[in-house]
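Next comes just one chain, in structure tokens: the form predicted alone.
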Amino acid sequence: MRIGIDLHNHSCLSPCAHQNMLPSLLALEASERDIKILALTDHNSGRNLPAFAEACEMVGMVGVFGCEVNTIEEVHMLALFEDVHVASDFCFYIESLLPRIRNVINIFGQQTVVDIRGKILEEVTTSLYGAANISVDQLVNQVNNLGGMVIPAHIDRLANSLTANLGFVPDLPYAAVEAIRVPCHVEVHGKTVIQGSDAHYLEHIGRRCCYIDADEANYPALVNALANSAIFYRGS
């Protein structure tokens, strides 16, 4: 069975995302686009993961939980976990590593925490745009030690990527690497290349999903497919 996956998406918690990107709508829209395994990866925070987990359960989707970490090198890396509680704890840790800069809503945007119904629970006042005090290699080690996966985000983008900021992709134990375009003309040391939507608006959901073949949609099947480069892209 071919299963749609999308491991890079934002909610209204990310200051650059539209406020209609409620976790519940993310799950619902992705389900309607035939995505079966979906991740929520807000910038440097996981405060909307509980609502997202509840939404995924309601629509019968496999949720993957984490955040898009902005490392000290200003490189964006996806930290992903199977368990929402482990993910939430790790994301709070990442938040604690951010500089204490107050968010300016009219410049950067709102950072809204909501429940499953979209009710606002709080507004995060510390800017989530900053660089966390953790390096790329430290992040990889810590997430892997917790049983999670690290996927460098948009490695072929000209900003906030390994290639843009470091000039190359270090050969570290990533679960995969994410590219905007495939084939990806970047040296990835044999790592699996995936695509993710990096959705900040409802119309972005599913725009760059990819696929795995498995008997059932679940987290172990995802891990196995990434480890074996068993990824299919649209049109393949």
Second form
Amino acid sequence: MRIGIDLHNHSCLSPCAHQNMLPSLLALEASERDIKILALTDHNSGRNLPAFAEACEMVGMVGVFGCEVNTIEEVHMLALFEDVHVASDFCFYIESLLPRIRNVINIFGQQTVVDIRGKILEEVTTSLYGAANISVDQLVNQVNNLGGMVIPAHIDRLANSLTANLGFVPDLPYAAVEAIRVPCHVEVHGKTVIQGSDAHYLEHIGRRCCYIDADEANYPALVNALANSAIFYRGS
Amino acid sequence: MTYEKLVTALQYRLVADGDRQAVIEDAYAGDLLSDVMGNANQDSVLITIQAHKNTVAVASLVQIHLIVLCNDRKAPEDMRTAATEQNIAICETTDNQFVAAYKIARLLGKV
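Here we have the form predicted alone; I need the corresponding form predicted in complex with its partner chain.
Complete assembly follows, chain above in first position.
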């Protein structure tokens, strides 16, 4: 059966996302749009993963946990894990690799950590917008060693992508690559191409979800489908 | 001018050896490697802060003989190994890209 997946979404913790992007609303809204496997991937941080995990459990969503790392090459890469605790630890490590620059709220927006009800628990004062001191190659190695998955984000975008910043997609053990438009004409070395909503606003949720062919909605089925290119796009 | 003469004149730290016979004719400053790939001339020096091995891959495509890493960025071991394999030299400096570009432009007779 076809199972809706969306592996690229932001919450109110990401400086560029809307403050009403509560992790709980993300899970709820995605579930209403028939997505069964959903990831939260804030910029360089995983501080809203606990609320997201709780919300996923409440709405019967298979949560995938991680962040969108801005590497030293200023390339955006999704680092994803099955386990929320492993993901949280890894995301704190990524945060520790960021330059200590204070966020400027009126330019970049707020960076709020919330609970499942949307109550603000903390405002992150260090800018999450910077580049973490980790290379693409190092990130792929470290995440894979922890049992996670790396998916280069929006490889066909003209900013913060492998194609734009490096000029090519290095042939590394990614679980898949994410493109905004399919079919994607970038050389991806046979990797599975997925789409992701990169939702920063509630109305973005599900806009570029895609589907896997699997018997059940769970993390191993996702990994298997990505490895076997068992992917369908919207409208296909 | 060979890269050795250039690096000696600049007093930059050479951290990977390259093609000693290659003559450097031009230079390009850039951190967006897709731009470097599209616009750098062959037989150039690349002035950049991109201290990772993918810079070597791009340099080899456009026949860049020397990568100058600015702002005291250090070439990681895998970058130095890749550079040695591709016969591309790497040097490091505390100069920023503007200062390095000016010094190199003078040495190459571009200004």
